[in-house]
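One chain follows as structure tokens, the form predicted alone.
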Amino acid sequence: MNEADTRTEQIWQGTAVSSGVAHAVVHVMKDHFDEPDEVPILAEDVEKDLARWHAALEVTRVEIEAVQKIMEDEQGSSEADIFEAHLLILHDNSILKQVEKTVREKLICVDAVYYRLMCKHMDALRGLADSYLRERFLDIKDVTHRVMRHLRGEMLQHPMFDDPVIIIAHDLTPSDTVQLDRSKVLGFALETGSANSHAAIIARSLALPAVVRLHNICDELHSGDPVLLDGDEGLLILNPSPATLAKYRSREEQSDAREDALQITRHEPAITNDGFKVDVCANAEFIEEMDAIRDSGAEQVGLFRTEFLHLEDPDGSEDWLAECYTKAVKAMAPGEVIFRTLDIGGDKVDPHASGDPEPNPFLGWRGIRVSLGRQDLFRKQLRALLRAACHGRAGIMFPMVCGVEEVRAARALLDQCASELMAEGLSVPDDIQIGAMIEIPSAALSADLIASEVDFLSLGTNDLIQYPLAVDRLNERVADLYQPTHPAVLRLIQMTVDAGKRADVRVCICGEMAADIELTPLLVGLGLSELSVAASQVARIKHAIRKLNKAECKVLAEEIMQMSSAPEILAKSRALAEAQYPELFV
């Protein structure tokens, strides 16, 4: 019986960021380790330490030919390679000796040896302006970490799991997640976080729940853990009890009823009592996401983050890439996919971007700025979109523009790569609807000016509320301070609505604004006919519009935009949502 069941039942209370029950064991993902203590060892003990470590060893190699073969399978021999490097340090016969030479002459416990020796080979690479030699650094640098967990007698940090779990870590980037094997994670709870972080935007569109500010929670549990995440009221149960068990039965099912009834009108439009019509869309980030989209009743995607799949294989080629859009286009047909070239940069930190760390990555090299900096992969970006589109209805728009020149740059590249598929015989279709995102002030700002070069404007107000309000929603610190309602968030947004309608383009809100259903009478009053939200939330968004007088949404906003306060702006827009639609906020 695992020690965790002998003991009694403990709950945490965090933040919840995506709403879900889930029961499982747990995963811990530790992104650190602390250095071994110096622990002394008697001399008749030595032989038995060594060979705890060297059975870490062999599991780990065990571990990491397995990676390798899956990785030959999949993508082939050359990028398999890169395991080959992590045997050889694995089995370096000079680092074998020494560390077996230190413990039988210092009687020190192996973690401390091993860990430190390893330590001095990362320092002697780390910075170095060659870019093999900082290669190396990261190779030893993940060979030492799995070994590391394997004589500390955790699970690895590798993705794939026998069975469900929930995952528990201090924070979850994303590359971290296009790692994990998604089909087997049930649910995230995490020490740090908000709810506008990535973690907790995936989560929410792959229908997890989540929970942030768990604080020290990865040092309280241990892989094999029984737990209960209750994405509803930010709680983690360890070693629930039966009563507990029940009682969250009781609740999923009145949930689930509550769900299924707004799951018979998914597919109807979502048209408010006065006759406004808003097309609900849903946001992606995989492939696998495709059938729960087209399910879901969304009219199209109105966002596909496409640095997941370049985090999931930077080096993935054009066929790739190609290939991959087709299959989300192909899925979606009739609707239109709408594709978001590459935003890496901030907190999607690319694996094979050189150069020091950036002291502000968010104020950096990100989005457009990276794109039309590396043209090479731009443009085999752009050329897999346009394959796609041969396909089915695709859209393309450019993240993080501050102003038309990168626009009209994007374009530019993009008519390109146009000309160059139609001369080597392939077919280019001449409608693709092109689009930028609204998310920098200045883009804001100067919305009329890019909207007479483009064919819609997407708002990404993730980006819109904290460059305005110099708020890191990555930051818990400052998390009270991310404001959507804040008035001058409101102003931006509907300065960018008013520019789209003058122009005659589009504009659709696709970030996390747009499935808070307390703010839906607020967006609908300021004239916003095109929702981009998380897959599970499209039946919720149109129900609630549908529930809605426009009329009366305008008579709102109207007001809302004389207020000052960002609280009172939340609660008068909730309270018109409550009195329309009651049931939702159950």
Contents of the next structure:
Amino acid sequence: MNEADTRTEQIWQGTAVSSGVAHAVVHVMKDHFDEPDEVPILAEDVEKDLARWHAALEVTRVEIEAVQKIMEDEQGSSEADIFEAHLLILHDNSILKQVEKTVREKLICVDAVYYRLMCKHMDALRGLADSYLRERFLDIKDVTHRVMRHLRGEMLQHPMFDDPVIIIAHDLTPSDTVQLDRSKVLGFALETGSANSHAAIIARSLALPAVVRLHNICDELHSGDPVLLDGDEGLLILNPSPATLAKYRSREEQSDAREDALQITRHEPAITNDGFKVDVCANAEFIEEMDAIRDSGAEQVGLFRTEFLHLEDPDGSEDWLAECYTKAVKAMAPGEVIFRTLDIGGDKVDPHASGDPEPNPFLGWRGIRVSLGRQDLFRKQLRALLRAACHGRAGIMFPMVCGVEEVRAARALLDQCASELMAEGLSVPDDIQIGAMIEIPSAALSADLIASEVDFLSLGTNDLIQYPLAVDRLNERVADLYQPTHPAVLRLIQMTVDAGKRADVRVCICGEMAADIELTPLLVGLGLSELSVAASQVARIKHAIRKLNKAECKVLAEEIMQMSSAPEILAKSRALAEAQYPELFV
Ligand code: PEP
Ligand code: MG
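Mind sharing the form predicted in complex with ligand PEP? What's above is the form predicted alone.
First the chain shown before, then all remaining chains and molecules of the complex.
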């Protein structure tokens, strides 16, 4: 019997955001700015350790200069002066010398030496009444955090796990996620987060169990602890007992049997029992998902979130991007892959592209705004997408548009890139479908205007719920107010569907709402004929659609559009869903 078997079982309850069960040891990812331990190093490793630090200083310099340039372009040189002070702190000779000397003499890792020295400088200035000196304190803190993040990032860039692990973290940003060795990750257990955070979305995409709102879990667990993570009930069980493991094994056998039954018809079309066909497509974030997507029964990729590839290598070349996009297109052939151009910003932060942290990132420089502001990045991406389109069916859509002007500007750049490539001898197809995401209320309210500029509209309901309701999709305090069935949200969806019909352009829904089987009757009733969901949900959604009757769903939707309460609307749609496919609710 090993040591773990003798320890007592302990259970934490969180919120389930991605279903499934995993049993493995945990890897605890600590907060970015935890004080680094004074780890001793060998004399022969001193130069290597200092080189790692110098590399972190260099990346920080590039980062600060990039932010400085953006500030200069946007707000003039006086606002950008602050970064001059940051560069001076970064290159301060006495700090550089002192760190090198201490590391050499005391043989302690540079992370701890640098951090402690910077803290000493901060302590000397902290709490001073003089506002100038207080500002200097903040400057040092800012630079220290940047450098420490890069030092830590370097250490964790590709954390390699010998065995499968469950990741425990306070939160997992999209850039944290892309750096993980995903082949070894079996699940996520996070202190904070919500069902609509990108960590949860990715967990569902990769079919990994995930539980959020496990408060203080990072302090309770240590890397190597054995746990069972239950993404259906939202439980994290430390040292699961043999009885618990047996219970879960039998539960797993039953759910595997149900899933196998669903999978049999996954490649068949999804047609309601009165003949209405719904295209069920998949959402993707990583190239490595393409085989699973192809096998899921998805008819096409309705949303490829390209920012995750970008975060894997923000400086990746046009050739590399074209190669990745081409792989995706070829994997799905003859189906289409709809690539969404970069949606950097919000919680998907790339400091090189989007500059300094913003006070309100979801209302800031995000999506098409970044692409139109950073045309070097945008053109590289558009050219790579057009090159991939020569190898199969690639659609292109623009995220976070708030009106027609952005669509026109983005299309103009796309046309320019196509002309350039043709002048270089490439025969770019002339039937690439171009779309706009409808995820900002202004876009839904002007969907008729946008529809006349594009070939399709794609409803990004994750954002189209948060913006009209003023409910941050990541904020757990207001999670109860994040209501997909709020009448205002449904009216915006209805408006978009109607605008699409009038302009004869396709309307898809690619937000997480599309995968909610409680809402399938309502969405079909509203006239949506294209749903894009996580690959693991394709067979379920197809099964649900086959059990529905479009005419009945239409009556349901008409009644619902007269209702005023979000919970009552949800209950009404769910009642029809449960009556038609009770087997999906066990
Ligand atoms: C959405 O907003 O619904 C969407 C699909 O985009 P993301 O979740 O990446 O913001
Ligand atoms: Mg969105």
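In this text, the rigid core denotes the largest set of C-alpha atoms whose superposition between the two forms falls within 1.5 Å. Positions refer to the first chain, counted from 1. As the structure is a computational prediction, the values presented were derived from the model and not from experiment.
(message) Given a superposition on the rigid core, I'd like a yes or no on whether I41 shifts its C-alpha by 2 Å or more between these two forms.
(response) Yes, the C-alpha moves 2 Å or more.
(message) Once you overlay the rigid core, does the Cα of A551 travel 2 Å or further between these two forms?
(response) No, because once the rigid core is superposed, the C-alpha of A551 moves less than 2 Å between these two forms.
(request) Determine whether the C-alpha of D295 shifts by 2 Å or more between these two forms once the rigid core is superposed. (result) Result for D295: no, shift under 2 Å.
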